[in-house]
Amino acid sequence: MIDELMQLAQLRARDGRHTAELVREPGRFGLGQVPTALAPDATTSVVCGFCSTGCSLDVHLKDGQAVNLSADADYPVNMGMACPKGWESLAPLSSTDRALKPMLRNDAGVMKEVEWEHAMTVFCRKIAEIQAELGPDSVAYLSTGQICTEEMAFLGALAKFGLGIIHGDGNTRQCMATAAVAYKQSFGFDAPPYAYADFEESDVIVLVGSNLCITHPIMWQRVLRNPHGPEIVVLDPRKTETAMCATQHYALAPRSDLIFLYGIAHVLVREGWLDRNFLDAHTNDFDAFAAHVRQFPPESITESCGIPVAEIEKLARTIHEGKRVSFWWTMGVNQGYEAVRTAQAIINLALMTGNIGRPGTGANSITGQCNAMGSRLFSNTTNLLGGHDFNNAGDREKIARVLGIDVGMIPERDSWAYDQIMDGIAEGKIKALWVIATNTSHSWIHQRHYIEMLSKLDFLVVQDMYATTETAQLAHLVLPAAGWGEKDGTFINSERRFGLVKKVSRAPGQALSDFNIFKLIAHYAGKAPMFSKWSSPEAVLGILGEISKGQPCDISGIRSYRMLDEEGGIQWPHPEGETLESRERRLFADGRFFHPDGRARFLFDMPARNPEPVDAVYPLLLLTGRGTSAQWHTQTRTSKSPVLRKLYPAEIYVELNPADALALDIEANEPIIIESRRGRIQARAVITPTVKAGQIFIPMHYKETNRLTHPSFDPHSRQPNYKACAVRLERVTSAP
């Protein structure tokens, strides 16, 4: 933080008395807090800032600045391994297009650099004016799974308790909302039960909608370390890299996974392949579920899912014969119009066979972003801090007591979800939007409509490392933020492990950590006394420990950042007084779940129709997903690395089956047009049998992809349905 203090000292010299007061009392704002001292040429371990695996990297310093890194051989997550993104983690920090100073759009519509004091004054004045005119529902924020847990909590507390902003959501709505809701409803809390060690303990590994080789390559390496010669089962319409390595691949029809999983459950019930002792002692509503799946005998679903009866029965037998069966899913399930019930169909298979709470078992959601778990538990968006409930008076009183604030400052209702915030903008109800560390103009579904909605805003603020993202280009105000490696804090990975992020590089220009931007906003909004205890990220971790006491995610036993460093990260829960007997732990070993009666619940519904099926006009189904382990989401950071850019095509491409290519007279590498009811793009043709006839695949990383996707949502999680919409192809005769 020393360089940040120096930057604000420069502001003082230029901008006068008010900023001078900030620098004269840096402790009030957390700006004088110095991280754990590092020798100028030291090596220190830092958790990676890309995906949810949460690998540890040894960062090598020269003259106090990170110059290189290697994989941490002792960390229980990656054990000396790193993927291409991890090896290139430092490259995005030195990009030449970093946001260096606040930028404000002037009356002529031109972005101009301004000083921090002016930026803060404008931010607070505009938010207050819009709220005064239109009420608390008129301002919203969109957060992220990419910033530190302590920053997420600070943002959520500042926005909702300090600034009176009711509506805030995160881009984790795009990746993990389904899993969070599925777990809450089934288990009573958002609680992924596993440890990565389960990849190595299973004798059957079932991967549903997960191309693990590409999306989470270090987890795939853990699979390859399994000494038991496991059956590796992949459920995926495409012949992905993971499917090619599987012992069983079920290329089911897109979005037929729910009916297929019910068919598997039908066979298990029919044959009596159940763990009756577990069901009777630890679950509710199984008999109703068993009656439900009797409607889905293999003979009646084979046409819908495209899998022969014998293959359905084979998979059911494989699950039955496994002693330690683990079920894993990710975006292929989560990003669907009936995603929650599909995730719960996976959970139901684990429950009915007793495959939970033991090594090598579990119904296991694999997270996407590096700190999506932190967002789910501590961002204060659609949940009150620490997995509490805005609608629960007791929860509100507890949070108010811990934070030392008036309980009346805490909203008594839930926030709108991401898509509802978008609707609020479209309807003119929301006039100001604050976007933090996410590039929504690229990543949100039905992109053209989203960009049109942003033009309706009176005030769009983007807080990001770069002023060049599609969203920042539309902003009225850009706040330059420090990135991973330029600040301190924690991330929580897929297996619930808190890992430590450290400041190993100086942020460029006047960029500040998100934490310190929030401190400045609190000051300029007159809310600094409310956050007097929020002096540093480490202090906030202690506050979150107090907030989490008594919750399933209790972390009151995590006493310091040093403790996290020494222990190799710590999985939640870790309540005060508990002894850490193992570096890897799983939940539900005692068969107790988080509902009041201690039992898990079976949940189910009838399958729904695809909101946009193919037809004569749009005869092909578009699938989207990750294209390579070298790309990340909107490429905001991975595109800054020359090495990573060489590992994936710069130009957008579309994969299609040879039969479809022949029917349309399309040749390999030919530019073609892909059109949906929402947009029209051009891409290079890649002809491959890994995609079935009638389907095409485009990676999600390219900015054009979401011009096509369909704006439909799961009714329970409100997660977008990115994975299946109707399109048609044309040969290029003119520019699109």
Ligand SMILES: Nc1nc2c(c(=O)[nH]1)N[C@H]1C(S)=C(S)[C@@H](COP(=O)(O)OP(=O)(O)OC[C@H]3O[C@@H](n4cnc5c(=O)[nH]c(N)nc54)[C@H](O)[C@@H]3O)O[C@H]1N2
Contents of the next structure:
Amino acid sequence: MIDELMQLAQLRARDGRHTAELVREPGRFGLGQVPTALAPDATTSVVCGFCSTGCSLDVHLKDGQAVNLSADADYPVNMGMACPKGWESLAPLSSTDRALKPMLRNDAGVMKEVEWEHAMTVFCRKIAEIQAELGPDSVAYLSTGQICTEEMAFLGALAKFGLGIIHGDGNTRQCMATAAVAYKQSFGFDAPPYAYADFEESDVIVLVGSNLCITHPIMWQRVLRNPHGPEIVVLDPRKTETAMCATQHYALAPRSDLIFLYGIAHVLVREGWLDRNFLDAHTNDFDAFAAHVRQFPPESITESCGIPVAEIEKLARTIHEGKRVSFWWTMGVNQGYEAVRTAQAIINLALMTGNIGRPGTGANSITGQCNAMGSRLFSNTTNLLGGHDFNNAGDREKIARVLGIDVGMIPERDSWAYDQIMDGIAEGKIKALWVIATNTSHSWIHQRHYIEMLSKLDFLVVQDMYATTETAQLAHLVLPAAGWGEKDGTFINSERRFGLVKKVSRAPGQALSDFNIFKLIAHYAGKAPMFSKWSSPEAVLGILGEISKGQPCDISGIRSYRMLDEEGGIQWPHPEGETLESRERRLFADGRFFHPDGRARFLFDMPARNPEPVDAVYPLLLLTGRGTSAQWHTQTRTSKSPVLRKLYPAEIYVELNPADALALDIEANEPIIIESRRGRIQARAVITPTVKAGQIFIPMHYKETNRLTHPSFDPHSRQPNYKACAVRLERVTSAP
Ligand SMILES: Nc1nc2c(c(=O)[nH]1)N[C@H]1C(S)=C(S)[C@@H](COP(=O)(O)OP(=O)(O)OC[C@H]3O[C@@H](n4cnc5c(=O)[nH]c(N)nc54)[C@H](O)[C@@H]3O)O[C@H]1N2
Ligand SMILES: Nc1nc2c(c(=O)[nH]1)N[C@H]1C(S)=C(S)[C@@H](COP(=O)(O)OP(=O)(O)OC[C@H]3O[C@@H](n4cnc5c(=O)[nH]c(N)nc54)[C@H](O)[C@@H]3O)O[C@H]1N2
Ligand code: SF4
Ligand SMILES: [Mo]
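Right, the form predicted alone is done; let's see the coordinates for the form predicted together with the ligand.
Let's see the whole complex now, leading with the same chain.
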């Protein structure tokens, strides 16, 4: 591949000119040109850059530039299918608000375009100055699940080993931290066990807090391909698009999942519907768990869950009668104040019924962002590169040896989590924050507080495709990034599959791939020698292969990007020397888990109270989540597609039950006020029985939503409790 920065440096040496001047002449030295060995009018497959399904798209080039795309028929994930976002992947690239040059806020508070050289000098100087004054805790970064694995690894290594930053977390904290912690504690490693083929092979599919139809539309297509006429069970307080297609929908009270799942386990134990052989051979602590769930007979939980006794027993029977039962969960579980134990209550159901390691089974967490799994294993945030441990001297030595660096460069402690980084800013301990590929001023919980925190910083750097995001608008320095389709690298999808992302389009202006931005920073910070082997994304994948050796996520057998292309992506693990026998593989076929004794653990706790229950003043519970399959998160990308924009309401709306609408005299489409203890917003009323009385739903895609949410967190994963807080409604006409 053409290395933009090498070219830049070579030209500089030859012409004796400044980096900035060289960057200004893209045509001359290849910056922004499509580099791969592709024929100018080729078609090439690229993994989608939106959700974690990881579909492959055939991108059609003309004169070396992507002009169109179609769904890849040969890829084991999507088999010729794609959702609206996938089809519209190219649209966000040509948007007129792309960040084209670095921008720096001047003394008058105005953002001005500057040359890369100046931006890099200021970046390195400010960080060094703040660290010199306030020590290593004073600078932090917030990363993402949406850049390539190689970029994440570079960022994590550069920040933590090169720049001496201790605290770095990712937006995966908002999303996957619960699943990661739950798996690690239960299985001994953060290892989602499934392949998508399991959707097709189950006879019972249990979806907990997942609206698969619109959040992972192509996984849903895999469900529809299931030839066994499966029971499709949905646990969701709302009658979602997915619940409408289910054969059994349990509209349980919000945040009552833990009690409900213990109730199901109670019935399974009571009836002896257990896989004793599996329990004896492969698990620990089942007896203690069985004693625990004796406290949750259906009669005692029916009221708090809002589900009749007979229905609780029906679901337990359905699970018992299934031969291949798979359990899947997403944000309805992960984003809660007792989320880890809830995820483990799902894992426990799979373990006690022996539904793991066989086709069509599993306790399966579905990830969200295109590279959430990359972030979990290779971002150097919550764990040391490759699922290692910052607190373990042996692990630190191993990483230092592979990278050829002094072990003293590796921090000996974990990073503060996202909310603790916020606390660090509040307490004046953190003065600089570097935000990469996440729009936190829109997406983080309790927005007003968050934005107040950002205003306390001496230096906020935002690295994004657009200078117009809510977060970029608050920055002191904006670094313009290339996006999906404008760079090379890999993403890891929900079923642990490494898939290839390719440069098929020129990044506009002077935008650089995140990889090259990190390289430039390493250069200006005087750390280039430390990263001399990190020459290209493909070289970094090789380094990650070395790092991962001996770990459950061993990928030392992935030898090249070409190999990934030829195989249709490769799931981890793939150790060196192993032959790939199947294109779709699941874990734990041998019943061996990753704890030293090879056994899975039953973990459980007493249910806790919602930190912000409804009361007389705030009598309704607010649920949040995804609104349509055409909207992506904070909409910085999807709002740039005229096609996608037609598929969803431009203005924020709130779904409420007809009974609540009647009681408050609210009419359809009327603007209404929604107020929580933290904020007051206005949205249009959508009156629908899909939401139960006493609950309302607002999609997260609108910037107002997180003005309402309550900043509470799961104690084990520190994931935010986005899904339930107390609010009240008011008609605009009666507003003061
Ligand atoms: N179109 C589109 N697709 C996306 C995304 C997007 O922004 N747009 N984002 C991607 C990302 S990053 C993620 S993480 C995934 C999220 O994927 P999902 O988790 O499927 O999406 P959500 O809508 O956040 O939440 C799922 C459901 O949880 C329910 N829920 C709320 N409270 C509870 C509860 O107490 N118990 C239960 N059981 N359910 C509850 C909500 O009603 C909602 O229907 O989607 C991915 N896919
Ligand atoms: N109330 C509520 N809030 C939620 C949720 C919820 O269910 N309810 N869900 C949470 C979840 S699960 C998630 S994952 C988060 C998502 O929250 P965010 O991560 O904040 O959302 P995105 O809009 O995906 O932000 C990604 C940013 O990266 C930029 N970008 C895209 N590609 C690139 C690239 O290659 N390089 C660089 N440098 N920048 C790039 C985009 O322009 C965008 O600004 O929201 C969370 N917030
Ligand atoms: S389902 Fe996800 S990966 Fe597939 S095309 Fe849609 S957004 Fe892309
Ligand atoms: Mo997410």
